[in-house]
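Just the one chain here, the form predicted alone, laid out as structure tokens.
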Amino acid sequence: MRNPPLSLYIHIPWCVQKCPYCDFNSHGLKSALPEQEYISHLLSDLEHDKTYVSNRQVTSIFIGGGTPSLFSADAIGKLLSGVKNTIAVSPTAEITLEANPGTLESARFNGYAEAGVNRISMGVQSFQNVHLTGLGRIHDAQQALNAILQAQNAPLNSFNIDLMHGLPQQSLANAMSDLTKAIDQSPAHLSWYQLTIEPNTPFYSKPPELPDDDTLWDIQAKGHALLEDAGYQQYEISGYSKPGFQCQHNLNYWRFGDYLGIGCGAHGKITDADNGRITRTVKVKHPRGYMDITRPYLDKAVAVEQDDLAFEFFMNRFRLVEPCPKSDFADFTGATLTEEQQQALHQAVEQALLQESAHQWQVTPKGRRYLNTLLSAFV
């Protein structure tokens, strides 16, 4: 077993208002922005977290919420010159952060780059008015294209457009039009996703009424075509991005890699290949509760338990396109696959759903268009 790569994972929890689909910990902004006084608590919770860094370099660091681009770029700059100040950082990291495409937001671009920032992925969900203000987005399709431009014209390494499809009474041709629109604006990445309802939100609730499976899969089909056409590849089930232009960050993720993550509600993984542990931080998630000085910022640790780790381990590598390289399994969990999970990997293979050599594992189209039904047999 090996510590594997570490990236830094940092959370903004406040957002202008909260959109009715959206499950994550946000919380609508009531009062003034308390910028400085949470940046203080970020660096104070990443000085308690250095001690997993080990003698490892953060490879990206990824800035997400909420909005974080509700901070100024002088707080960001500040943010992350604390962060540099405190763990090491690799001079190529990629350090990306989320942005609304709202007027106010976009004219920051600029200062967001000089403050350190590489790389903006904008949260543009829609380029139809009728679907952002059914998404409760406090943006319409102006604000987003003028928000693209700036971000083009900003010096950034790379920018991402967040796209939804399957959104409530939208046909294969509206959703078309909106993914074709995203291309024209030649991005070097497109995270391009399905609505999900999700429980304690307002459409669960309250559902809207959302296309049928055979509207959502012949979007699916026809998009992914779509967008090879234009030069995206597909790397992971939704993301897209020019040669060379993957998110790192999400890379880390989906290979199972390490984070620290820092703020309100953040999540961590941490691997300590000394002992054979691999554990799963939580953050307090409130954000009175988290800059409450009296209480640790820690909510709680958990370790992975060994019968987990083949269902935690292959939930992510098999999003990948990319082939998953057997010897990451016990390079990365300390684990051997039982004669049960070998079964089950035969028979994923027997089935299409993978394909494997001497060496790696490959997850076929069939495979990601069936993922649950490939993971079901490790839980």
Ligand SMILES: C[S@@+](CC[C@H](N)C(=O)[O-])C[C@H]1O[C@@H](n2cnc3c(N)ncnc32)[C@H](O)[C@@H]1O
Given for the second form:
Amino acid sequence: MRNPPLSLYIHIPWCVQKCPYCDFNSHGLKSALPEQEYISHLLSDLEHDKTYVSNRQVTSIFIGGGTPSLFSADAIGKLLSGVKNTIAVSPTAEITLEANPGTLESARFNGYAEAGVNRISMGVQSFQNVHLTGLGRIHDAQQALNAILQAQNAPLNSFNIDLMHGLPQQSLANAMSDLTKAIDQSPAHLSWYQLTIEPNTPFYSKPPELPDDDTLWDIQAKGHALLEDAGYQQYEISGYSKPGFQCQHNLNYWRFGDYLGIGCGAHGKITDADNGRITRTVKVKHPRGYMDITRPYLDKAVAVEQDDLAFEFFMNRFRLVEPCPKSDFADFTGATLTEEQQQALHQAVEQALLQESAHQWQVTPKGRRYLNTLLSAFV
Ligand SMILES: C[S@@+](CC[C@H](N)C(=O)[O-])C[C@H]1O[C@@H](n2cnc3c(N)ncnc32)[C@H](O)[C@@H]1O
Ligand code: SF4
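For comparison with the form predicted alone, kindly provide the form predicted together with the named molecule.
Up next: the whole complex, starting with the chain shown before.
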């Protein structure tokens, strides 16, 4: 067993207002943003987490939310320099910040770049005002286009657009026109998510009318072809990029890499290869509890059970289009495949869900489509 690469996730839990489809740990802002206070908590949280990783180096940082672009460039600069003073960060680390086009003052991206951010992920969702209103977004299409232009002019290495499809009452033609508009902006990375109705959201209690399954299927197939024709390669279920611009941070999650998670409700996964143990951590979820100095930041730290390792490894790994080296399984889990698990993998090959060679497994497009069937053998 060996320790995989290490990433750092930083959670910012506030948004201007909550979108009705979103179940992320985010809260509409009701009072002034406690920017400085929260950053000092994040850095103390990291100070505690440091003990898990001794002198291992972080190879990517993702500042996600919520809406991290509510924070000023100065605040992000202070945060990143605090992080770099606490743990080792690779000089070539990908450092992403999630931004909402409704929260950006002019030239803020240049400030983020000066602060050390080298990749922006912009939550656009749609380029049509009718959908943006239906999704409860705080910006219109023109604001999204302005924000994209700003990001393109800033000194960044990469830039992502988050776009959703399968929106209320969306037709195939409408979804393709949205996707074409996104492609026209030429982002290096495009996350193309199908809208899902999540429990505990207003969309769940009062569901909007979504496209039927046939339309969703056509949107997927035609959209995929459109993206490929435009030079975007799919490398994960919803992840497309120009060659060489995959999100390194997300790749590390799906390759079963390690990550520290700091901030409200953030999750971490840390391997201790010397002791053959993988620990999952969760921080206190609510901002008030998290910033309560009488409580620890850590809510839970649980060792992954031996029996769960295969499922956890394949659940992440089989989302990716790239082949999986068989040696990664033992290297990153410390486990060996049981007879039953090997049998399940053979069966998946017979069902054309998976291809197998001496050294690697490769999920087929059918396997990605029926990922739950593929994984059910490991539950
Ligand atoms: C945490 S949000 C970050 C971006 C930023 N908060 C914003 O919305 O502008 C990450 C992305 O997840 C996607 N997302 C959120 N809820 C979703 C849902 N129910 N179904 C599909 N995608 C969703 C959206 O595309 C969103 O941009
Ligand atoms: S702005 Fe982003 S994180 Fe906030 S509620 Fe909307 S989708 Fe969720």
